[in-house]
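In C-alpha cells, one chain follows: the form predicted alone.
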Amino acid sequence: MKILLINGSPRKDSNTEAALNEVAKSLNEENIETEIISIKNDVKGCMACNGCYKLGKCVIDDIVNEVAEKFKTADGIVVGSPTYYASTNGTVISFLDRLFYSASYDLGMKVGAAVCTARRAGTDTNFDVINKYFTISNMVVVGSQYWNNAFGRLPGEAKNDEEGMQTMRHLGKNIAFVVKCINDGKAKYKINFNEEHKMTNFMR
C-alpha cells in the first residue's frame, strides 16, 4: 500500500512540507509506504485541448505525467498547499487540473486528503478547492480531528503549531485505516456501476 504526498510549496523547509512530513510519519508507522513529491513552480496550466484523450496522458510532458504514472498504482494522494490570497497556490491548481483531467484510469476508491497551511486565514477555501478534485472522481475523502490545517509564517514555524501537527498525525492514522479497509473490502465486495455515464449540458 502506498500514498503519494504532493508538496505544493515552492519554498525550502516550508510549513506545507512540515505538515506533510507529519502525515507521512504516521502512515509509515502503520506500514503504509509514502513518497513526498515537490512540484515547485514549473507547472503550466491545462489548455483543455483534449489531447490527453488520444495520448492517454497530458500533452505537456512534465512532472504531471510523472506523478500520473505513480498515482495509477498508488492507493491515494495527499495534496498539500500553502494559502495564497485565501485560496490554493496557483501552481497546485494547474497541477491538479492537468492530473485529474488527463488521468486515463479509474480513480474510484482511491483515498484523497487536502493539507493546507497559512499564516493566519484562508485555509477553508483552500481546503474546499482541493477536495473538489477528489469528490468528482469517486474518491474517498479523509478528514482528521479538525480541518487539515497547520499555521505558521516563517519556514518550518508550523512545527510549533501543536494542534496542527496533532491533526496531521491523526490524518495519517485515518488514511491508513481507510486504505486498509478499502483493500480488505475490495477482496470481499464489488461495486458494480452498470450505467452508462450521462453527460448533459444546461444549454441545448
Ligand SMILES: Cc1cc2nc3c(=O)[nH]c(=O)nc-3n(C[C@H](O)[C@H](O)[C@H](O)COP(=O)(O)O)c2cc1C
The other form holds:
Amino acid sequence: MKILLINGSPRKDSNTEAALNEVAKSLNEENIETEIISIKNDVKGCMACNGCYKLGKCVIDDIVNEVAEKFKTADGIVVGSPTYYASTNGTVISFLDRLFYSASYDLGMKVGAAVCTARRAGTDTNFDVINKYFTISNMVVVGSQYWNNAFGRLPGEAKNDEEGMQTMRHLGKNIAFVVKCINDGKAKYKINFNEEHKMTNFMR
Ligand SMILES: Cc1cc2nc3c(=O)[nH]c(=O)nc-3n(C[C@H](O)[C@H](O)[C@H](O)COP(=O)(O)O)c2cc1C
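What would the structure be for the form predicted in complex with the ligand, given that what you showed me was the form predicted alone?
Let us now look at the entire complex, which starts with that chain.
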C-alpha cells in the first residue's frame, strides 16, 4: 500500500514539507509506503485544449504526468499547500487542475487528504479548495482530530506547532486505517454503480 504526498511549497525546508514528513513518518509506522514529491513552482495552468481526452495524459509533459503515472497505482494522495492570500497556492491549483482533469483512470476509493500551512489565517479556504478535487472523483477524504493545519511563518517554524504536528501524526494513522479497510473491502464488496455519467450542463 502506498501514499503519495505532494509538497506544494516552493521553499527549501518548508513548513509544508515539515507537516508532510510528520504524516509520512506516521504512515510508515503502519507499514504504508510513502513518497514525498515536491512540485516546486514550475507548473503551467490547464490550457483547456482537451488534448488529454485523446492522449490519456496531459499534453504538457512535466511533473503532472510524472505524478499521474504514480497516482495510478497508489492508494491515495496527500496534497500539502502553503496558504497564499487565504487560499491554496497558485502552483498547487495549476497542478491539481491538470492532474485531475487529465487522469484517465479510475480514482474511485483512493484516499485524499489536504494539508495546509499558514502564518496565521486562510487555511479553511485552502483546505476546502484541495478537498474539492477529491470529492468530485469518488475518492474518500480523510481527516484528523483537528483540520489538517500547521502554523508558522519562517521555513521550518511549523515544527514547533505542537498541535499541528500531532494533527499530522493522527492524520497518518487515520489514512493508514482507512486504506487498509478499503483494501480489505475491495476483496469483499463491489460498488454497483454502472449508470453512464449524465452531463446536463444546466441546459435541456
Ligand atoms: C504570496 C504569499 C501569500 C501569503 N498569504 C498568507 C495568508 O493569506 N495567510 C497566512 O496566514 N499566511 C500567508 N502567507 C504565509 C505562508 O502561508 C506561511 O509562511 C507558510 O508557512 C508558508 O509555508 P511553506 O514554508 O511551506 O512555504 C503567505 C505567503 C506568501 C509568500
